[in-house]
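Shown here is one chain on its own, the form predicted on its own, set out as structure tokens.
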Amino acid sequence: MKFNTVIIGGGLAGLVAGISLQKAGQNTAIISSGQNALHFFSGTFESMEEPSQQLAELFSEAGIRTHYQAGVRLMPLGTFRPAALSLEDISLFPTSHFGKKVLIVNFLGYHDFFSSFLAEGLEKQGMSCRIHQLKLAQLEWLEQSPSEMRSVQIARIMDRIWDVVVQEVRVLLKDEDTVVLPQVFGLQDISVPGRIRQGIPAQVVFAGTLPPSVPGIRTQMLLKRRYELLGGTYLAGDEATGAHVHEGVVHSIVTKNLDSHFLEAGHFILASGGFFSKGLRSNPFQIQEPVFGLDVVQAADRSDWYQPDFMQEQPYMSFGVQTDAQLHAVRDGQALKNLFAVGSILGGTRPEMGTAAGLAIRSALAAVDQILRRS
């Protein structure tokens, strides 16, 4: 099968690249092995300090609602983090003191939302907190199994009974000016968080839960749908297992599901992620990129891979594949002329492109720009 560009990885970087190339008239394919960093997405696009018209247009066309406000956002454990570009249902505040009295509402039996930690963190900021466990008849069958009482399963129900939650919270409210709810709304209906805010006579803040991330999965579904509507080929549940490279040029790649059939293209984008997505793999001696055997920037001594203090920033998280100035991936010291590495597989090797979501977006768009210049 022949394409203009083949993209390895169906996360944020891969989908942004695929959508951009399809809009420009290219015929592309995305190989997605499954879970990626969007399943852990906080709802805020880190290190995107400036608004981007190009990105705003891409998201809007995909049905993704965002807003931009430099400030801070509430984290799942009651701490705060600087934020700017975020999904519409993620609250951004000028400071970490956003209310006087806060009602924190969880659902009985749901253990992936840390009400007590939230209360402790908010009280450190001078806010008075009250916690309530809301019992909903519609969730009782999920309570039978802890494996069922997870964010995505709850979210599928919440999109249908959000008005029941609003009614219950209105009864619970006393003199609180803010309500904090778990981020389990709007999985399939993006309008639900806004409807909840309209129905509750107090400021409503949605706080993160343990993964999988409901806003992250929603974002991936919307981007994937947009990509496929543009004519892109999305190979779900497949993974690249090898490549044919000759004289510094990638000619085709092999995947697990396509057996003896190769994916041929003029250009390739490696957006397979970092350690979590298995874009990078490690053994006791070295860190490897498994598809192309690319050079990886890493500390030579294994003792320098990590800090003994678990809470410290771990050096191995900055390791990533080596690239040249144009993001061409490097193998055996040679830049492969038509292979671009983007997203978290770069680690901290390209600090000028930011971190996390910012790195994914900037590097993906930079690779697209290089490809379109040559087409």
Given for the second form:
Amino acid sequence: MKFNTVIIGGGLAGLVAGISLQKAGQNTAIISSGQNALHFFSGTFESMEEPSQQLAELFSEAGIRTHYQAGVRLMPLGTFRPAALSLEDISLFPTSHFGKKVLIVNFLGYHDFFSSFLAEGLEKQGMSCRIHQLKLAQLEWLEQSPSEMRSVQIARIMDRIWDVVVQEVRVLLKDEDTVVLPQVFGLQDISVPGRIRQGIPAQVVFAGTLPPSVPGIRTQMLLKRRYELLGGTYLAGDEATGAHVHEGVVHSIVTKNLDSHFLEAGHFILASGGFFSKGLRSNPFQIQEPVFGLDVVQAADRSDWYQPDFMQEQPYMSFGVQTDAQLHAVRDGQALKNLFAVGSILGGTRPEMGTAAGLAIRSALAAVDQILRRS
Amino acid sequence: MKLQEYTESRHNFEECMKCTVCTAYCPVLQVNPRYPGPKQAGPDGERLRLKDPYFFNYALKYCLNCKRCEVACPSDVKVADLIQSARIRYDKSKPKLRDRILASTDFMGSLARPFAPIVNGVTGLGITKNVLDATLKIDHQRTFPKYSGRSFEAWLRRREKEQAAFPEQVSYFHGCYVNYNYPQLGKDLVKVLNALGVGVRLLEKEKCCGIAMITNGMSEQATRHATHNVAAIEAAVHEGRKVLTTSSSCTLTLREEYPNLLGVDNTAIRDSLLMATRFIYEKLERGASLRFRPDFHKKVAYHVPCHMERLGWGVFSEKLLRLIPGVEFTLLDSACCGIAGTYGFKKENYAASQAIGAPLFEQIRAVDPEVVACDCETCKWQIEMSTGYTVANPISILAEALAD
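Next up, can you give the form predicted together with its partner chain of this protein, since the form predicted on its own came first?
Below: every chain and molecule of the assembly, starting with the one above.
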């Protein structure tokens, strides 16, 4: 099968690249081996400046609602982090003191949301907190399978009964100026978080839960739908297993499901992610990039990969593939002319600083820019 | 050096890092809280079962075996295989009469076919449905697939000479559905392949792929069918023929379930076994051409069946449909229709089955196509019954669009 560009990796970087190329009239394919880091997405595109018109359009055409304001956001355990470009669900504050009296509401039986840590963190900022466990009859059937009372299962129900939550919180509300709720709204129906904010006569803040991330999955679904609507070919659950490279030029990709049927293209984008997504693999001796065997920036001695103190900065987190200044991936010291590496697979980056989403978008758009300029 | 060689676990379950992504994509978990979910039923449960089979949970029977957990898993854990092989290994309950009847598709087909008009009439009656519901717990709201009076095998046998005259030959694993219920799909395939200069032959003797036996606790029978089919297909492959299929579920069973669940080695046939849409697409890509009716026009919405999604070959059906001049194409969102073979026929699963399919049915109504394209026969029954829209295999749409 022939395409203009084949993208390896169906996460944020791959989808942003795919949508941009399809929009520019290219015929592309995305190979996605399993779901991706968007399922753990905080909702904030950290390290992003105010979005360019191109990016703002891409989001709004996909139905993704974002807002921009330099400030801080509330983290799941009651701490704060700098934030700017975010999904609309995420509240952005000029300072971490965003209210006086806070009502934290969780759903009875839901263990992936940490009300007491949140309260402790907010009280440190001088806010007084009250925690309430809301018992909803509509959630009772989920309790039959306690291990599966997760964000996504709750969110599916909330798409239908969000108005019950609004009513219950209105009754609970005394003199609090702020309500904190778990981020379990708007999985399919994107209008739900906004309606909850409208219905409750106080400032509503949605705080993160344990994975899967509801706003993240929604973002993934919307981007994939947009990509397919533009005619892109999304190969879900397939895996790039090898490539045909000749004299510094990539000709085609081999995949697990299509075996002898190669995917040919003029350009290729490697957006296969870091260790979790298996864009990078390690064994006791070295770290490898499995599809092309690219050069990986890494410490030679294994004892330099990590710090014994878990809480210290871990060097292996910044390992990744080597590129030239134009993001061409490098193999055996030679830059491959039509292969761009983007997103978390890049070396020299610091994903633990929460820069991954911004890096994914910026590097993907930079690669797209070069591909379109050449063709 | 293969460092993982000595540490590789069954169905890769040790690779599970508890990320919970599979639980977000399990269609059963959304409608049935009694189901423990793919993570709990699969890799988590496997740890316990290895410790003591006592921990085997009979609620694993609620798994549809749609494989969506495997498609979603970022760590390549074969979640559905873990669940199904646990059922094969630990479920000691005997399959009920109903399950044996539902699972024996080729045996029932050969019994019903000679009396097709009577059988079709009787199974369509409300009273029959009520009786089946009360006695066998086959849900009375189901529409039964119709049987055909003449089998596809008999039809093709009469054309053996004519088919042998084509310069290129393939064998066709038609499956129970084409043989007993809907020979037209097989005839459509013959028409398209003939137009490409390819003649179609039967296998020496094929048996039901056994998919329904695997999910209904009849793995021994399924293994016998698997061994037989691999040998029959191998005979055709030895003579240099590709073996084509038109059912995504038969194909997944022959390609993946035989080695992964039943332990039947199929390496000799794996690369020669292709969905017909893939074979035809590849032929066209290599320069073959088809003549299409100039006046053909059809609004088509394509539903990728779960097992096609797992095979990763939906792309061939999609590209083939898009190639037909006059096709107005919509790709439906990736979703399970809820029937999952015999699953949705069972009274205890009927409500869940319909609830799982609801978003897909809603999208089909919104798109309002002239035909829904789909490579799976049980999806066809489910979608036709639940939406009233006609469902056709991409091969049939292709055949219809060909110039005579």
